[in-house]
Amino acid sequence: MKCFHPRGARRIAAAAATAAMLFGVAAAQPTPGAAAGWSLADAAAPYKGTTINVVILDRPSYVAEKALIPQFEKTTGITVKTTTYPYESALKAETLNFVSNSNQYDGILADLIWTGTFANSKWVVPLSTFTSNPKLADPALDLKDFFPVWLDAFKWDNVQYGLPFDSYSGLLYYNKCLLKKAGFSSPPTTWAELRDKYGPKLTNKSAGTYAYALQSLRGETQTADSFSRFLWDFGGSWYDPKTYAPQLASPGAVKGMEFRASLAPIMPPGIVSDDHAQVVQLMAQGKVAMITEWSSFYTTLNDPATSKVRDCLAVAKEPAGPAAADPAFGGFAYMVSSQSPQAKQDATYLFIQWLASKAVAPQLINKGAVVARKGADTDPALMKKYPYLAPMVAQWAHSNYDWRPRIPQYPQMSEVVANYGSQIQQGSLGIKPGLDKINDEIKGILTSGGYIK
């Protein structure tokens, strides 16, 4: 079973991590190649001719990837496959690939929240077993400038499973132009502000124009992008982290959903109906002049080809509730298939150890990839090129990594949110009964898990 540790702690830890990081390691800047003794051509020699499978996202950061994937292949001589899945599959594709013992994905990708599942079913190798071996370790790796969140979110039993990849914070998206012809000069910082201050004047319903939109669909988007960032800020949250006790019919979590359902006057129509694709295009259009996105999306809402908007494009942080400023978190890493045969699992190492190096983080975020890497995020030259960087990483110095559970029931738990949420947001449940609904199927689900005695 999982092991919690304390919120607050984890929060002061991360805090004091970012802040030493921004007032003394963001001088140093990364450092290309290895350190001495070491090299990849050499590390991977053993390996010249092996060909691995990753799993990859149909997202802008897998484009930077497989553009990278060359640089890989003519050093080591390994050869990397991709295939590429959209986020709704993946889990499914990997599970089958796991169940039948197919061996088809050596790479494995694993959202945070799919940590637990992975790790308890000895689907992944630790990452020791590779970071022990010097034959494989690259010196340069450099654990330490991960951010400390991110690791902690690959972290199982205190086991480090993967390494970040494609890893995201929400942030506030904002049409600059929009607001300051409204009369605003900054964007606003509580959801509060947003309804009831910028709301009204960003509205015009008859010309087709919203303040914001957020994407809700069905499924593991009504669940985190929708449910999830009106839970935490409001007071709510999915279970106390002693006992186990669902926590989402509690008063928080109806304020949360009260506020979620007071927001649809200054939205689109039919907003249960729309994801992430759906919602940045109406940004990237002109047609709404907000949403919470994840971080992820400002290749897409800066793409001369796609969007209206690029000069007028700015982010901030996600607005605050009453409870909290507590943002959406959310992202991925890479993983060795421990079914692989040994030869691939190490060659397969070699891949993620490079992807995720120091030195390869400024080529990534240069192709419009999301990477966890202080030395990069915190370049200036990058922070000044990329705007989304300062507000991301300001947010990971209080992220929740259990924002959403990292348990092995997640899925099933993720389920009925997105089932009954969906309802109520719809208006076809009422907000009170809907929670309760919510909370008592989850307490089922945690019981028959053994969390709840």
Partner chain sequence: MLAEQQRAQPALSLPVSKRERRQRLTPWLFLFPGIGVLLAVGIYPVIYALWASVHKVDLVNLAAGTPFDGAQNYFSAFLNSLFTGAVARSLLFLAISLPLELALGMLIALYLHGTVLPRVRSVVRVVLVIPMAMTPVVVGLIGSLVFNNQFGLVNYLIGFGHMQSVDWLGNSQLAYLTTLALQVWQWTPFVTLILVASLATVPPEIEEALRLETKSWLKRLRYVQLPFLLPGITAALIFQTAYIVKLFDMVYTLTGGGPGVSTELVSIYIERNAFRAFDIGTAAAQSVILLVITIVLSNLYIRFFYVEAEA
Second form
Amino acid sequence: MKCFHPRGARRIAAAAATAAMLFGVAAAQPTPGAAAGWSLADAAAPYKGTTINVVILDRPSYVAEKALIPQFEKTTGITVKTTTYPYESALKAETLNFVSNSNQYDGILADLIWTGTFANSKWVVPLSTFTSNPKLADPALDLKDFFPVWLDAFKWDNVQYGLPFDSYSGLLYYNKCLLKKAGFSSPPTTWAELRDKYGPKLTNKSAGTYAYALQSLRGETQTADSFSRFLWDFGGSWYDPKTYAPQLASPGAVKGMEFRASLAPIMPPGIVSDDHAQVVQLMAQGKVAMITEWSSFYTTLNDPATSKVRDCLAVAKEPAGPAAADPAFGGFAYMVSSQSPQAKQDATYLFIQWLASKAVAPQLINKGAVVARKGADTDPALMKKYPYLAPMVAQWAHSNYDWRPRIPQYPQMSEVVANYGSQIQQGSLGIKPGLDKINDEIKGILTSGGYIK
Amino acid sequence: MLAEQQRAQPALSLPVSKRERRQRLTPWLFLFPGIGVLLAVGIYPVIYALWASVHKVDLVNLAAGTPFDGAQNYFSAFLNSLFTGAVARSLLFLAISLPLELALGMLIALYLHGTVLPRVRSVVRVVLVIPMAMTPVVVGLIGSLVFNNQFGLVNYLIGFGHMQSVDWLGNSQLAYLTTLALQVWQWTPFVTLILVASLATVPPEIEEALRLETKSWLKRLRYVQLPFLLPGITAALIFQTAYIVKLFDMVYTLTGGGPGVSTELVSIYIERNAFRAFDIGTAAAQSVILLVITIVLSNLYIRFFYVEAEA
Amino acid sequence: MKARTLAPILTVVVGALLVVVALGPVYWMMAASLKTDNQIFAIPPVWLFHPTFEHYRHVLADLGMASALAHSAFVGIATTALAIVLGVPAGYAIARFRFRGRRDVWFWFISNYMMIPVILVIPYFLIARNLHLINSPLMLILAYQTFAVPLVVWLTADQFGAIPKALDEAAKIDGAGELGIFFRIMVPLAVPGIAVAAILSLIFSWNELLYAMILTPSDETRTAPVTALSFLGGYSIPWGDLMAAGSLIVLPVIVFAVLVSRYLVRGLTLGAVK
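I would like to compare: after the form predicted on its own, may I see the structure of the form predicted in complex with the partner chain?
Every component of the complex follows; first up is the chain already shown.
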């Protein structure tokens, strides 16, 4: 029959595809449709009673994750234990765990900048191991629904290692009430505007209020949030993507750091010792009019329990620099530890796949997490409810996943930048001499890593 | 001594040579367990560190192997301004805290050595033991509580009831001073108690004689007590030097080395280099350099002990 | 006349000042551990308040402090027991025998005490990794011997040295062997010194952070100081919980320290002052 009516057959196939899509979406429910004969409960049946251990951070997305875990446990009979680390010790904890073969964690939380480190040491399992196994792979996973930049961020040598979770873009959070009082109806769109136009009018030192705060604590915060933010927008970069020659003392980098230094008069003192928590707190207490922070902090700033400025909170794209508008790019993925026994690896994959699924994404967003799913992030109802989504999605369209290098040497490079970067910011080291030092040391690291011949 | 003991004993049935050999062996049998374990846990790691210091050991890139690296790690340690800066910061820390501890310790020791109301003094003496026994991690926690910028007790007290906004832990110089202050708070009692013990070694008749001769306690201190105090002062000096080179826990808790690098002492820096940048080779080389410094210091310490042991 | 009335007053005033400075911060921590978070942040500070034990309940029951304290106690006791077994015979040999290299051995023991932990911790980590001893208290107990054994050797050598020579000579005449003399005569007489050494070794291993942080990092094997530090680094600092944890850690130390206050200095300097 089909052979004789090709057009009708196509229609039937299309209908079937639609049905499958609908069922795929319906997989939100614990009993998903059997469109492709796959259900989470069936897939998990062999792993019932397994306990897996997953690393989480003390940030809003993980509060949402923890709230949804019982759902997964109920469907699968797999127990998910979580171990919380502060961000600054997570890499150390996971690395020591891997290096010592102590096998404490099955679900590895990887910042995108750790992708090279983890993949290169073969500490994590390529995702294809699981996606090629029809018993484990959810046909509704739909990788195309992830923002491409986010899949690329967790690829190493063209192999996919993780599914994105807790995905950020750097955003400008501003207090529209304070801006209005100072006569501004919209936020700054360039760094120069922020400093020259908005800065003076929004800073009142005697009242202890400031226009802007930049989290700069030595550590990844200094490297990413403070240093890199002013590197790219002013024409600098980490290194030449072809020759790996570092560009950290280039004229653009110098301009960026000069600009960063010139922000001091409109920022609260002691910024060099402030991490995300302190800066978000300053904003939440109404002491600072603008911050540039990760999208995940919308939840904290929008929570009446932690924020006094909820009604004044507004979000926009990060200001642009004279050379580029290259917003901060950062976030995490879950990966499967290669040191875990096979059964735990499989169970962990099921958990990761479920957590990153299309169906769970809206639930996560509603509980305060940030996800990299196109469908959920561009859902009109959610976009209306969560104003951070629009600028975040817009920025991801042109974000650079190598905004910070993802090579295995990154932890060392980040330490170098954090060290000298905070000294430059404190003024104990000049900008050019400081950047020269950074450039020299990064060059040494890249040379001994075999990137520079 | 040995010979005397032997002579004192009546001849036993054992032939002399055998007995002598056994006699010579006996102390080593007692010493063996302790020496064996300390060798294993003390010397072996040092050899391991020496090995790592001349190899490239990148903990997050062990797949690349650990090739021999010659003196490269040592060169980069000496050329690294973060390391030399941390060493300098530790030495400055020592140069400021030690005289302070000695001066304050001396004053308190003289107070404790006095004769009026001995009971009050002995209570104070016991109380002074508490800071120095405190877990350094907890000292750091207390520091971050009382020196807190927004609600710290210190800011309240210096404002005489009006909250002052001094950012003790956010400003480079102030954070360094705060760290120093906690160090002095914890260890002045130690210097004090050493000096009190030293003062007690002054023969009472000499002290009494001088008390009749001059009323000035400064003169008494200088001409009579000081010679008796010198060994204690030297001990305090050497002990604190080693302690400050080791100083990690309290600073790690209080500031983590920050803001920036302003309180990054040498132990903090090496730990960071080893377990954040995972550059084990360079960290080992830096450790070895530190070890050389420690050996020099220990020798001073030990040479001093020689004098004491003979006395 | 005037001086005679002034002296006691001055003594009391200076004494009170010293006590306040020495204990004030400790008191402030303990007070904070009994306050609600709002009372901790209050300006002006709250001096009188209804104590709440909520922070203690929370850190002990929910944040793993109870098991962490148990780990610390276990590691401390095991470290001390091993150090006594290893150190007391060594201290005895050094004090009671005259042999070639005696003084060198003694100095060598003491010099171990000067070793800087950060030098040893990297090799310890790599060794523990090769032996699969990460997160095992055994590695920690061995690492702690670097300071515990020297402490025991010095303090017990001192104690054994003070026992009159005539005693063991008499025992020898009675036909006692070396081991018999050691166990039946010498050790019982040295018990006070051994006890002090044991308490000091307990305090030192209880207080240690660096080795514990690197060698026993997992949630299940953390010691108390490492656990207290793990409360830091979230989005807000749980001051009340931190102070409760801090108080729990230092309370036993304070009790022990006061008990051996007379010997503490000696333990710390390894007897620079006799």
